[in-house]
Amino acid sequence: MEKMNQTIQKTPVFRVLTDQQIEKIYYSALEVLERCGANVFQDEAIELFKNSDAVVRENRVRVPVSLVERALKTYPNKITLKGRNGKRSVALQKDHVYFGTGSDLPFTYDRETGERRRTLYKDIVNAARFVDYLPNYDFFMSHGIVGDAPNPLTYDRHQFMAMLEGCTKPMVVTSVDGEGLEDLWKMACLFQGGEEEFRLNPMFVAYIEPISPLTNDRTAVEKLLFAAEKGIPAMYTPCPSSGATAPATIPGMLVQSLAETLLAVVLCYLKKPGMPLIMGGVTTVMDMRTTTYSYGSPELSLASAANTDISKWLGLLMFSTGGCTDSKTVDEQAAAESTLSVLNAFLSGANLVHDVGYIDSGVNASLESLVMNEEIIGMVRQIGKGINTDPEYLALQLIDEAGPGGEYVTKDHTYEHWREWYFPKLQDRSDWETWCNNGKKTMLDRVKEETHRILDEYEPEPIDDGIRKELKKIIDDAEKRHSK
């Protein structure tokens, strides 16, 4: 007979905060907000804030805590995004986790001559088709800079367009500045059937990012409005370095973090209540003996995840970071970061996972380590079904049909079960004949394999002609704006 009143738990539970301590630095971060306030370098949210109960002197704003919690009451806790191809594939909600990479890197690995190189158009294009091909790859960051576009000025328009030509998933971009961010919107709403259309179904989320600590500049701050005017889903996410422009203590970055999202919180508010905003942060350590900003510390899976379940005590969806390493090639190092930083920000729950192909410490790009991790994704996934204990999955009429020295092999059961194991692509199983046989082959000799075998044979779903003329335009008229 069945217990009643019992709590089934079939996915792995994990947290590193408790309630009482996410109290602890919430109460701290709205301190901050009181005592300090933060900077703010744009006019438009400098009235903003002068219009509310807030306390403006010059460009500190300090935040009462009443309206900060008016603020967090409006937020929406599911924001689904569309595809350019129109499927709504991407589900943002709690405890929903999807991966992805990250943007905007300086450097690239040229796959013929094995030289770091600046990145190009051309090799956004072929990141963007490796997303598109790899199942376990949810959104797509553009994976680099374009450093072949005719201007600075209007780079991310180009950057947005080579991310179009390759892939079809729903994806997170940078730009350059408000302008910019408006042109990029004009360019998904095409696909999207206009303005309208992409509020409820957009194609993408704005990458947007304040100065730690606590110092708003007006670049961030006019995307941040422009999305909250139309409705663009956005995330505000602090980058502070744990002993360099934050505390050297993990909960002190978390409550500067927070003060920081906090702030972004109450302006959006103030600019137009409901705007889909997601909380973010990239929040990790400086080496001290290198002064290097670290992707593959155990302290950034570890803040994350625990940024991670304040945003679920807040009600906010959450931006957080994995797949990516300090390692400066894909090497056992990489694998190794690589790993843990996936496997904590999935049981953690965080929503979108990005910087997955990350090296070099966010400096270089690597198709290598995107074929790598989505293997390591495939098994983290696996991990995060759970265990069932279903009387079907707990088998005692078939132990007991079996018996002592009994065989399941020819069992109906194990035919029609063994098929939820996951099963890898690249990871050799086989035993030490056989892999001699086959070349001796090492992880990475496959990795490589596939990489060149993608680049060679898959080609992405093309944009329709009528549409590519319009982007074209647009990214036309950009040019000739920031030429003169």
Given for the second form:
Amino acid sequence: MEKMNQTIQKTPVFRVLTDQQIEKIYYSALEVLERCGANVFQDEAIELFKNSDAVVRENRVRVPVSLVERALKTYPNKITLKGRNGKRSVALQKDHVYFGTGSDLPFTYDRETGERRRTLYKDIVNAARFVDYLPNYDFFMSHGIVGDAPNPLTYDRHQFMAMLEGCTKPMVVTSVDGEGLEDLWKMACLFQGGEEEFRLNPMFVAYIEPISPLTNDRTAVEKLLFAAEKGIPAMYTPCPSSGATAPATIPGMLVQSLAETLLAVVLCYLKKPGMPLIMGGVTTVMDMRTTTYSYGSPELSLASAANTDISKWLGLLMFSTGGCTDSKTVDEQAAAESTLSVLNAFLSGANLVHDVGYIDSGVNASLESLVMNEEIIGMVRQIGKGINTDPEYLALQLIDEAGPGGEYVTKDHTYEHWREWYFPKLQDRSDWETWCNNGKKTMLDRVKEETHRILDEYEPEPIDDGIRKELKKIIDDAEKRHSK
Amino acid sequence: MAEDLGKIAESLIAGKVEDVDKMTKESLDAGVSAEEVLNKGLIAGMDVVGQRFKAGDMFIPEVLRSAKAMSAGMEHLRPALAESDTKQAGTLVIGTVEGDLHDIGKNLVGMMFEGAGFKVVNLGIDLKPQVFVDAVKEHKPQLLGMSALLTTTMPKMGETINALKEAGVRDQVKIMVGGAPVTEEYAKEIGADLYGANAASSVDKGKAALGL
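Could you give the coordinates for the form predicted in complex with the partner chain, as opposed to the form predicted on its own above?
Up next: the whole complex, starting with the chain shown before.
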């Protein structure tokens, strides 16, 4: 018989802020926008603010609450991204969590020399192949910045091309400026059947960031306005460093970060209401011994989870962070830090969890870190499945059948349910003797072997020749414009 | 008097800016030489701060407060030191290059240099090469620091060095560059003298390059 008054918890429930705490943070952010405001260094944006209820004094923009709240109502609760393979595989909506890499790492771990060196086009293609191959990755960011592009002002087109070469999954892209984003969008539209289709089936989200505290530079705003105009999904993601570019207290950092986000919320609304804007934030601390912007701190996880709580309360989708480390190499520190942030980001319900595989505090890229995190995400997703307490799972009948001193290994029930468990690919659960006979390999040994195997073997679905020509034309045209 | 100078050092280590400011002035007024106040008071204190920082016993916010105290004391000492020909740390001009609005990294470097007794001229952010050229001419620094956080703005550091060459002032200064994407190798490539990987090592390298 079914009982009355049941609350079933199908998945773990994880929150770090209550509604009352979120309200405090939200009201404080509104206060920041009315009292302090933000600097905006872009002419069109200044004009848009001037023609609104905002108050503009030179480059300082202050925004009344009523305008913020009007703007907040206009954003979509769901954004579906489509890969170049045509699959609508990432459906961003509340509590749906997707994992992906980060972007623009200037350095890459070179497995031949064991040193770090400038990231090259081929490194981006390789990272793309890994993300395409590894099933726990849902979206791809470049995992590096192409260091061998002919011109730093057009590097983004080459970088996107490298990403497309290796990966068919949806992407998050960076661009130099508004013009750069326009070219990337044109490139993406080639796969989506044109501009109109891109609006319904966007292939990428544009990554854009303000400079904390409360500063918006020309190129960032340009990109944001272009995204708003064309309906390109974008995230405006503050990267405050607690104790340096934001208060040393997590709530203080969250208030400032939210004010930075809300300014973009208003600006996009003024440009064209309804664009698919995603809230973001890489909220962490500056290490007070080294001044490093920490990618492995527990504060990163805690503040990010709090930010996700805020995003859900506001009805915005969330771009969060996990799977990254301050360690210079893939080692025990990398594993511990990556696990902590992947787990927290996942439990918090953030929608796009990026920077998976970052090492060296967001400066260095390694393919091994992607392979290791594949395992970590696998374990974490298993936790997310939660516990089912239906009769089939309580197995009362079965316990009775097996009886005292019985066994379960041969039972149909076991045969039917064991596949629901998580099976690690690289983690070792063998006995001592087997492990010795297999060469006493460590996790890192196995990660390295798997990395080599994927590098050697995996070939992604190629880009159609016709589209490739058109992609090349867009890139060549950009080079011509910039060589003048 | 040595006892009083010891107190200056202690206050500096404790980051008591106003006390150091006041005690430095009092020592000078009482007739202690600027050189002695500098060496037995301020530098003695900063040496301890430096050691503790390296040992992991002091942290950036504490070090910066001590640096601020150092800077306050130096304000009083500088005129007298100039008269007495005492060897001084010198001047650092520092800024973030054109197109780059990132501020905090080079501010930290500047503050750490103040802690080492340098006079620091912080030019700000998003600076055209000419601004650096003018500042070198005006302030005649021993060291020029340039910062870039973006790979797109990094080349501006090289352009600025070229502008300094064209203006004929390149050889008057040691040039130090830094920022997340910058490397020792890149610094050499663009013709800088020094690469600063972080705020603390920048000061060490800067001092070493000036023979301090």
